[in-house]
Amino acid sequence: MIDPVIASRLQFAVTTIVHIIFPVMSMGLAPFLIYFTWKEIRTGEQVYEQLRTFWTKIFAISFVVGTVTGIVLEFEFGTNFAAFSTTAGELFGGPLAIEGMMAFMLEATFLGIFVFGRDRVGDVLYMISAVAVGLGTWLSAVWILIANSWMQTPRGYELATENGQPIVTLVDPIAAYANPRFPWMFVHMQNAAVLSVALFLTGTAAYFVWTNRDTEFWRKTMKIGLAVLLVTAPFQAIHGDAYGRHVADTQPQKFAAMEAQYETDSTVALKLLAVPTSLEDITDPHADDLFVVEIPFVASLLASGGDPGATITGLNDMDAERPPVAIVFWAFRAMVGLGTWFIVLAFWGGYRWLQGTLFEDDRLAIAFVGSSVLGIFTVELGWIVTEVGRQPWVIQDVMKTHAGVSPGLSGPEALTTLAGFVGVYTALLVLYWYVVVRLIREDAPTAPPSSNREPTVPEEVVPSDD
């Protein structure tokens, strides 16, 4: 049978990759429904109405399956890591209360008036309703990320043993919530959100405008999503690069393994694209073998944070264990090649609307189309950098993954409900697109845009030839 640890882990992963897009979309979109709100009842225009009512029902789904999925992740921290909430509970639990308690409940009670209550209440009151849900949303952020970047760089604790296990006490709740790689995750992932969400409007857009069913409602769609992709797209580069920096001073086992820098070396370049020469370099990747294309000094630029001649430790000269290269190479690869395509994305985009040939650009409707769950996908590839790339600890340099699975548990039982929950979430997944795609063709406004009615003139005004 399956090793229980082994199993324990690819159910974790497989549940964490499918919860996450629910609260990539409710995040990424509370923005856009704060703004849409806030146009609607400043200007009156039916248009922002129609944007407001359509995405908030995207919303609503995403939040309630985000919710059913994220709390059977909670419960799987006891069913199958009862040794890690053994050993990190009084610090790992905190955030996880407080996400229920406060961002969860804010975010769940203002919903029912956002939904449900515009006939209801007052401009003032739902405008304060938006923001609140918009506010609980990005609060449950907080605190996850509060939790998991501890885990990557943990702080403010101390570790005793009580009954031969390890037990982290809390002893500077600012140094630990506010750990250094917090404000890192907190910024990187809620622009992703946005980002991934801008992309998906912008191309749920572009394909009506693209098969000539294109409304007053798509077109703005379709502008907004450009008009957020042109600042979340290179900015998601500029803070990453930083963020990089970051990770080669705090867990530089990682930074190598993005690079594949096995060696240690100066004036190490940065690898824009990487392609395998063999079919060994793609499970065993040595940045040596491949076909890449690089920028010089680049990489030693970044960890260093200035310094192009800077050298950067391989994994061979470290005496901490190495991650699962091949894994954490390629995720990164793939990341950064699809946030540089992103970029170009929203150029392009950005010159047709100066162009004012925004809607008569095939191939960039086209391109926008195939790109609009990409940045969900990127979103992934992210995540699994940041976990993978931390193996083999589940918090670093405290506690390996390993110890922390369920002394008890066997691989009969580990290999069943990892069974069991690829296939109930795998389930919860298509129905969650089904969903989504039919409210789409189904539920969107569907008036022609106002620029291509003709323009109503009453009969008595029409000029006489008498």
Second form
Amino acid sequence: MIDPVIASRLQFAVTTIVHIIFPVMSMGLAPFLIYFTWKEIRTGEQVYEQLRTFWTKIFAISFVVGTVTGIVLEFEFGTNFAAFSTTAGELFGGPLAIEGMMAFMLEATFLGIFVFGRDRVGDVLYMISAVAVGLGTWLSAVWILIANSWMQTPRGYELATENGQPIVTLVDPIAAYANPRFPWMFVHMQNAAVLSVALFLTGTAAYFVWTNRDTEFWRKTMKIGLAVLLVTAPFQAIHGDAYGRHVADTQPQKFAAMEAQYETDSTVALKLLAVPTSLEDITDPHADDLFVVEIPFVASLLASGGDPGATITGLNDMDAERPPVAIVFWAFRAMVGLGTWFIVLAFWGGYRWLQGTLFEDDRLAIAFVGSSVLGIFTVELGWIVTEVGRQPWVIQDVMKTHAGVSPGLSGPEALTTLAGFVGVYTALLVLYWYVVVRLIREDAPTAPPSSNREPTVPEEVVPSDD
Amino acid sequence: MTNGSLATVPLALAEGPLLGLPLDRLWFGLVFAVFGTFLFLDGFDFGVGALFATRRTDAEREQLLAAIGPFWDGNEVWLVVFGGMLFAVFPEAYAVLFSRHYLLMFAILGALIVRGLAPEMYEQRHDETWQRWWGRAFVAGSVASPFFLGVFAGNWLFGVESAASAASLLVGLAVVALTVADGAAYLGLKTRGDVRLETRPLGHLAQIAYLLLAVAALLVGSRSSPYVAIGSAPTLGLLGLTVLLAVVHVIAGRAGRHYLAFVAVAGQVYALVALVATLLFPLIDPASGLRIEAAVVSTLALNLTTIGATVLLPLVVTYFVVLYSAFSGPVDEGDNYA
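Other form of same protein, the form predicted together with the partner chain, not the form predicted on its own:
Next comes the full complex, this chain leading.
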């Protein structure tokens, strides 16, 4: 008999891990679509119309799958985590309700105009729709991350007990919702989304460049993607480093798990590269046992914000219940490693661009193709660090995750829905991948690159039978 | 125990409800009004999906998809807003209702996933097998979604603890019939030609089925549930209003007054939701005896959510006006989804 607590946690993990892919695509594509629409309206160049039309198709399918998987998440708080919902509803439900009204509505209604209305509405309303859709996707993230950051660093509440049930009451909305964690999470998440989509655009375009089927459309895609990558990839590292310091201050246990730091120590070195020397190091890493390439004092320096001799408290000196260190430690290392690779890739591409040989370097093209979905994979790793790293707490220092699960839930019920979600969400992923690849292969413009900037290509005049 | 900074509590908002209004009861009404808006708007999407099964030619099927294409995403968000509002204002009711009807909630979610994916997938490939299967998925999801939602509403109303009762199954069927009537009335407005002519009698049939099923559900439900008093004046008034609107729907439909027919169906959706709210009142969850004023959040949280909704809901209505005006008028044969 499976424990309903374990099944509920696994189910939430499966549904969030799959769901997050689609908002990342929407949030990341939104600024590109606004730019394409703006350029299309301003310049009338055919390539921007092609870019807007094509990437809107990818956006639309991502939005639909994001919607259906997102409704599931909202409802799961009630179905599987009823005790959490009762305890924290007063603080946690508000941002969700505002998200629906302020953000999701804006996005969903104007998406109707943006996807279906190019010939129906004027340029001004069309441009407004593009911005409204983009604003909607980003505002959604604002409210979801306000709710999440409150769980990470809860403030502005009072805790009382009613009929044996802990109840959180809102006493200071500014402290609760203008939470110190929120700006860190928001900037890190939004930049990650744009970075991930820039990698996807560049990687897709590089495939056509590499296979000698590049067109003006794909060249433009690759250059725009690379330009955005050159800004977002380094920024993510700079910002992520400062975010790590904030985590060390506010969630020391998560920070210690990220570093596999068991013993309290001063003058701690930063582990640039950690290599397991035995199987046990993989499943149960301890910083002291790994083969590491490290910079002395830097972890202490970073965690304290300037003191190389600062003490970092180890896991052994904290709460006996601790997050699964192996998952947090390796997910964090993989995230940082991939982030570093994206910076290398961006600079390599930028260098070739400067040389004027961006489309001639096959190895660069292959590297971009191979990295096209790694951005989204890295976002997953980041969320694993964030969410697994705060365990055993669902609300840091207030409520343990196992205490938040619905009290009446039976093992067989939870197992049934878990199995259902594993099946349905696997099918969803396969289907989404199939549709996106098919769109890229069959719906992307295939006209040869034209040196002529005027929209004069005669075959476009042929009426389509759509 | 307190935590964090208490520097700037907006004391006035914590002291009493805004303008001294009975906010808990107003929110009880608002939550149901939002659910009614979802059932009305996405209801015609469901109905169009069910009627999709009766269309045989590609052109007519495309016409049906084009009729709801720009709208259904926005319509469905009302369900998300309903869930969010219930969570924000009555978290305990949200928690007990959703966890008690555990498998049913996932049936609703599964049906909505299939229904949401199907139109988008249908357009991805223009080969026969692909479109046949996604067409079937569209019909199945469009019938199953209102059915399971109706069963959920029935369980809620009649205080059913287990998976379902006869009365809540009847509510499920009644809601399916109502959405088909809604969908046919919508197609009366949004299409011309054969589609409009042939779906109208199906809508009228669904209208009659709805009245019979709704009355049967109430009779069976009131016998099993001590909470449901169908003899009261508001209940009888809403039932009478429903019958009147049903007559208006059929007569206006036959006279070609499509807008009036559509409004008559919309009115019945709101009447149904008002009936459920009236029968529940003053409880929000009969199964646990939970009362509205016991389930509501603290004054400060309630005031803040009220301010948010007062600012945002009129904006949302504006978006819908913009969207529906941009795509006003009927879609023709030859129009398609994408």
